[in-house]
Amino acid sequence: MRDRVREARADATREMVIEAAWDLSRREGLTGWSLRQLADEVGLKAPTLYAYFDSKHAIFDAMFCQAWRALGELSATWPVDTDRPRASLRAGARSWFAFSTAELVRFQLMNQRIINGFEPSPEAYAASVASYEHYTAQFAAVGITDQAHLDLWTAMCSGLASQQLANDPGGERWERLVDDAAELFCNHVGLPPDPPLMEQG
C-alpha cells in the first residue's frame, strides 16, 4: 500500500514537473530554460529533480512523448468518410492545422531538431509512431497508399503551419490555405469528386 502510494506521488511531481518544463518553454523558448529555473518553478531543490528525470533531455523526452500522445488521440477522433474522402482531408487537415498552431514550442519540439542532441526515447518514439499508423491507416481508407503522397501530405500540412507560426502567428494567412492545399493534394493523387451532400427535409 504504502509503495502504491509512494508511486504515486512520484507519478504527480513527475507530471508536475512536466507541465512546469511546458510553461517555461513557452515563457523562454525550448533551449532557453535552466534545470534550477525548472525546480524553483515546482518548489523542489535542483538536486532533487534527479529523482524523478535523470537529465533534462529526459524530460524534453517526457514532453515530446506527451505531446505526440495528445495528437494520436485527437487524430483517432477525425472523421474518415470514405463516400466523401474529399471532405474527411480537409477535416482531417484543419484540425491537425489547428493542434499544430496552437502550441508553438509543441510543434518545434514534434516537429524540428532545435534541442542539441536529444533524440527520441524508443519510447517516446513509440508515440510518435502510432500517430503516424493511425494518419496512414486512414489514408490507406480512401485508397491513398503510396509512400510519396503520404510524405507530400506531411510536408504541406506542416509546411502551412511552420509558415502560419513564423509569420503571422495568430493570424489566418496560411489557415486560409488549408482547404485549397488539401483539394490540391486531392487532385495530385486523382480521388474523385465527393457527392453532392443530401439535402434534408
The other form holds:
Number of protein chains: 2
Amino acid sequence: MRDRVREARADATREMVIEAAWDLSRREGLTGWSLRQLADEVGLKAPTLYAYFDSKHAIFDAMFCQAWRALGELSATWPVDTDRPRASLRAGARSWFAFSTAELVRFQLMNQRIINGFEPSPEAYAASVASYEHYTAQFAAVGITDQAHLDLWTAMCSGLASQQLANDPGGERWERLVDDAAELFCNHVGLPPDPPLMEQG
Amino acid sequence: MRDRVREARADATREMVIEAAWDLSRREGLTGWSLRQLADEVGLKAPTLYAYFDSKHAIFDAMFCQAWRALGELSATWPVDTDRPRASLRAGARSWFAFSTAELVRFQLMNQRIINGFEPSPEAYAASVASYEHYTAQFAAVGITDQAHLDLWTAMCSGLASQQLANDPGGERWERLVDDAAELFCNHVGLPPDPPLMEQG
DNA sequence: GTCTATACTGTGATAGAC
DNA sequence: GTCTATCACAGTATAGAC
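Alternate state requested, the form predicted together with a further copy of the same chain (shown: the form predicted on its own):
What follows is the whole complex; the chain from before opens it.
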C-alpha cells in the first residue's frame, strides 16, 4: 500500500525527468546537455537522478522506449481499407512522415545511432519491434508480404523523412514527395488501382 | 623555401592526425574518443594538436571535407552514357551506395548531425556542394532536371544506405534493392528503356 | 615554431551522512 | 531519497623550455 504510493510518486518523478530531458534535447541537442543541467531543470541535484535512473544511458533508454511506444500507438490508429489499399498506404505514409519529422531529436534517437555506446535495452528494443510488427501486419492486410518490398518501403520513407529534417527543417520540400513515393511503390508491388470514389450528389 | 618545407611537414602531420582520427572513430565511434587519445595514437601530447588544428571541431571539419572530396572524386569517374541513361543511373547508384555503406562513421559524419554543435566550415560545406553539383550535372545530362525528381532520388538512395548501415551492417539486404529503386525511379521520371545491348558473337 | 607541463572548468558516476 | 564531497576524465588554454 505505502509501496504503491511511493512507486507512483517515483514514476511521476521519472516522467518529469524524461519530459525535461526531451525539452533540453530540443534546445541543446540530444547530446548537448549534462545531468547537472537536467537536474537543475527539475529542481534536483545531479546525484539524485541516480535514485531514478541507473545512468544517463538509462534516461535515453526511457526516451527511446517512449518514442517507439508513441509510434506504435499512432500506427494502431491507421485504418486499413482493403478495398482501397493505395489510399491506405498513402495515409499511413503521411501519418508516419508527420510523426517522424515533427521532432528532430526524436527521429535521431529512434533511427540514428547518435549517442555513442547507447544500445536500447531489451524492453526498449521490444517496443520498436512491436511497432514494426504493427506495420508488417498492415501491409499483410493488403497482400504485401515480400520482405524486399517492406524493406524498400522503409528505405523510401526513412529517406524522405531524414532528407526533410536535414535539408529543409520545418519545410515541406520532401513532404510533397510522399504521395509520389507511395504511388511508385504501389505500382512496383503490383497493387491494382483503387476503385473510383463515388461522390454523392 | 624553408617555409615550404615546414609547411609540407605540417601538412603531413595534419594528414597523419586525420588518419588516426578516422581510425579511432571506426573503433570507438565518431564521438567516442578524446584529444588525449588521438594524440597518443600519433605519439604527441594533446596540446600539441592545437598547433595543427584550432579545435576538435576543426579536426571533424577536416574529416568532413576529406570525405566529401572523396565522394566528389568518385562521382567524377561515373561515365554518363546518354544512350543508356538507365544503365548510367543504375551504375551511379551502385557506386554511391558502395561508397556510403563502406564506412559507417564516414556516412554519419557526412549525412547525419552526430556531433553536437558541429557546423562545417564554408570550405568544407563547399566540398559537399561541389559533390552535389556533380550529381545534378550528371542527371541533367540524361534530361532529368526537375528538383522534385532529384530530391526523390536523394531520398531513396540515402534511405537505402542508412537502412543498410543501421539494420544489416556488412550485409546486402538493402544493397539488393538498389537496382529496383533505380528502375522505379527511371519509370517515374519517364526515361525510355535503354536499347538492347548487342552481344558480339 | 614546436613541444612539455600544468591548470581551469565541467562531465558522468560513486560513497556515505542524514 | 536527497544531499555534500569526491573521483577520474574530458576539452581547452597558457606559460615556458629548447
